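Just the one chain here, the form predicted on its own, laid out as structure tokens.
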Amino acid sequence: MTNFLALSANGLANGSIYGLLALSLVTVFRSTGYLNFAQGEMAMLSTFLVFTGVSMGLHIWIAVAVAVVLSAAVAAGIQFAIMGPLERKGHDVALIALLGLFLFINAFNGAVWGLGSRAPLALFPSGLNDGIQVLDGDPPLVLSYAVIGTWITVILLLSALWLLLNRTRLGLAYRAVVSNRDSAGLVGIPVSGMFALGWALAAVPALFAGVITSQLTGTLSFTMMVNVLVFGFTAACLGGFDSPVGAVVGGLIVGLVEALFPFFVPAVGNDSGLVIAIVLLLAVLMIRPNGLFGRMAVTRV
């Protein structure tokens, strides 16, 4: 029983990371209508910005705050300078540009920070005794501060995003553009600015996904977000690409399935997480392509 609960806790922690990256994917998709294939690499870039800040002597939370501002500015700049003009040339051109952005950021990170692994980041206390024992037993069930902090981070980010979008005039303008960009433009809302806002907002959960991935996996390298992006896409597809809450719920489900499926079916092995995610992604696309919380698009004829 303790082993099952421990696997569930770890699955929910990993699922929170997938949910954060899925939240970034959904935010960009709701704003612009295309999938940002470079979101994982942008998360990695933000994580290395935090690493640089820590290497310069900043406290990690100050480094995170600085990196949030820089990452949001870079993301908004990409939308303004690259994606906005290319989107007007066609949807296919924009998708090809995103693939190019993926390759560029990956190469940029390797050129600036090197191809080797760096010391992992520790956003939360990570010592052997940094945790809370919640159940006695042999072994006892202990939740580490990293796992608890990951859950709290997801809750806080999702709450902050909800408050911004539903309790501010800026959020109202953003939702108006998401709902109908043509009508929003006619009433004077800066559509391109709201697109840039979507990219900037997406950079924040992506940053935390990268930093927490570094801590939970104990690594920091220019390839660490490649597999996480697959899990993030699966989570966004499962929850629905037009639902921020669905993205997080989808991430938690994917994390639980990844952790518990080998527990109930030992034959699949503990290293089959990526295969499980891809199979789950294909199953969702065939059975419920709009996801659990997604809405079916309706076209008036």
Given for the second form:
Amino acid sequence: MTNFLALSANGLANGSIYGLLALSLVTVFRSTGYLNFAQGEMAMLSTFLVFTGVSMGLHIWIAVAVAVVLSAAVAAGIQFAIMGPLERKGHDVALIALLGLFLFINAFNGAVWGLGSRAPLALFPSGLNDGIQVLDGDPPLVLSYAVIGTWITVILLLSALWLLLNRTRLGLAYRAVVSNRDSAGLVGIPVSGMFALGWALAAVPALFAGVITSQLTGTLSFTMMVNVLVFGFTAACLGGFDSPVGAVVGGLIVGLVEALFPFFVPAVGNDSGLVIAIVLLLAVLMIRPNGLFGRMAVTRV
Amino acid sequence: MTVSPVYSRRKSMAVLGVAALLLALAPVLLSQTSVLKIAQILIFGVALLGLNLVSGYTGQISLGHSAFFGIGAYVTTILVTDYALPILLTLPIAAGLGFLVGVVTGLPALRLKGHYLALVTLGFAVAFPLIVIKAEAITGGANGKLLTSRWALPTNTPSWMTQLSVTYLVILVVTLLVIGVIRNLGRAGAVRTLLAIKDNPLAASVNGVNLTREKVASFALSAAITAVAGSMYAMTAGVVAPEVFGLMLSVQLLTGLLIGGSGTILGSFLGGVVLVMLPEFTADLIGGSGANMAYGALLIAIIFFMPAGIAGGFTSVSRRLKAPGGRTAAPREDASEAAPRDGIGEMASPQGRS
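Would you mind generating the form predicted together with the partner chain now that we have the form predicted on its own?
Starting with the chain above, the whole complex follows.
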């Protein structure tokens, strides 16, 4: 039983990472309509910015704050410099540009920070005894601060995003663009500015997804986000591409399924999470392509 | 409507014949290093012909072609090394398996509008090396697997008739066969159906095209062709390893296709040239991950400045030269005008919009 709960807790922590990345994907998708294939690599780049900040002697949270600003600026810059001018050429072109970005950022990171592994980041206390014992037993159920911190991060970020989008004029403008791009433009909302806002906002959960991935998996390398991107897409698909809450819920479900499926079906074996995620993705596409929280896409012909 | 050179049959047939003849002489005339290089170009060209079928004609983007390439390579390596099958027999088996996996991955994604194919195949591309590593007993795991095969050459052959030369000639023949298959598709109207789907899915389906069936069939055929290319890759490389067939290869293939010019046969082979030569240039300049950086930057530059790729650039230039009175349009506008037919470069259809 404790084993089951511990697996679930870890699954929910990993799921939170997927949810965070899915939240980024959804934030970009809602305004621009792109599936941002470069999001994982952008998260990885942000994580390395934090790494550089930390190795320059900054406290990790200050490094995170600096990296948030830089990452958001880079993301908005990408929208203005690359994606914006491609807007009228259609979505397939945008997708290819994003794949180009994917490859470029990945290789750029390898060139700047090297191809080897670095010491993982620790956003939350990561010592062996840094945790809260929730249940007695053998073994006792201990939730590490990293796991709890991950959960809190997801809740805070989702709330902050909700407040920003639903309680501010800026958020109203963003939602206007999401709901009807042309009309929003006609009433004077800077549409391309809102696209850039979507990109900049997406950089924040992506950064946390990257940093927390680094801590929870104990890795920091230029390939660390490729798998996470697949999980993130599965989560976004499961939740529905136009729903931020759906993205997080989808992430948690994917994390849980990944953790618990091998528990119930031991034949699957460990470390087949990716295959489980893909099967889940295929199942969602077969059964409910709009996801749990998504709207049915209606095209006018 | 002007037709692209794919369809102007007699002239391109002659060009193809001359090219094939010259290429067949390569082992006699050129050094073994050059022969290997041409072989690699042909292999990537065939892989791109496969990718072209799905990305150039139907306008869907596949990230799974690295895995199909890998499937072909592993099928040949395993069947020859462990089961002592004749190496030529593994080519159709690779194609068959590629087709099958193509149907399985394509079916759920291609029923839907939008970029679900890219999504599903992304997962497939990332998972493929991990699956290979996990199935260590069959695939040799992370260390890779050697392909042990030698052609039985008659004694007292001329000195140019090496193992590599024979492999090269086999590759050349297979390449010509694949080109023949694709040209026949064009003749049978299948390619026109695909182009119709790409230009306007709704109109195509109103005209009686079964969108899902056509898309899945072309995707699976595309997977099969790329698997054959992978199979030939194993023949020249002599060793396969899982990390070669990762997601990066897929993005590189897409880059090659776009640089060469998607939607044309010539473009696929120009793309092959880029894929073989570019890493060498960048290795001298930047080294390490330089090639991927160059691919990424090129991919973005190409859709900005040359949406129809190199081959598209040729066609639009030659068309302008032929046009009576000459056109005054600036080259860039011309390229983008040609693109809706030639490349993914200019997909104007509204699919994928939310």
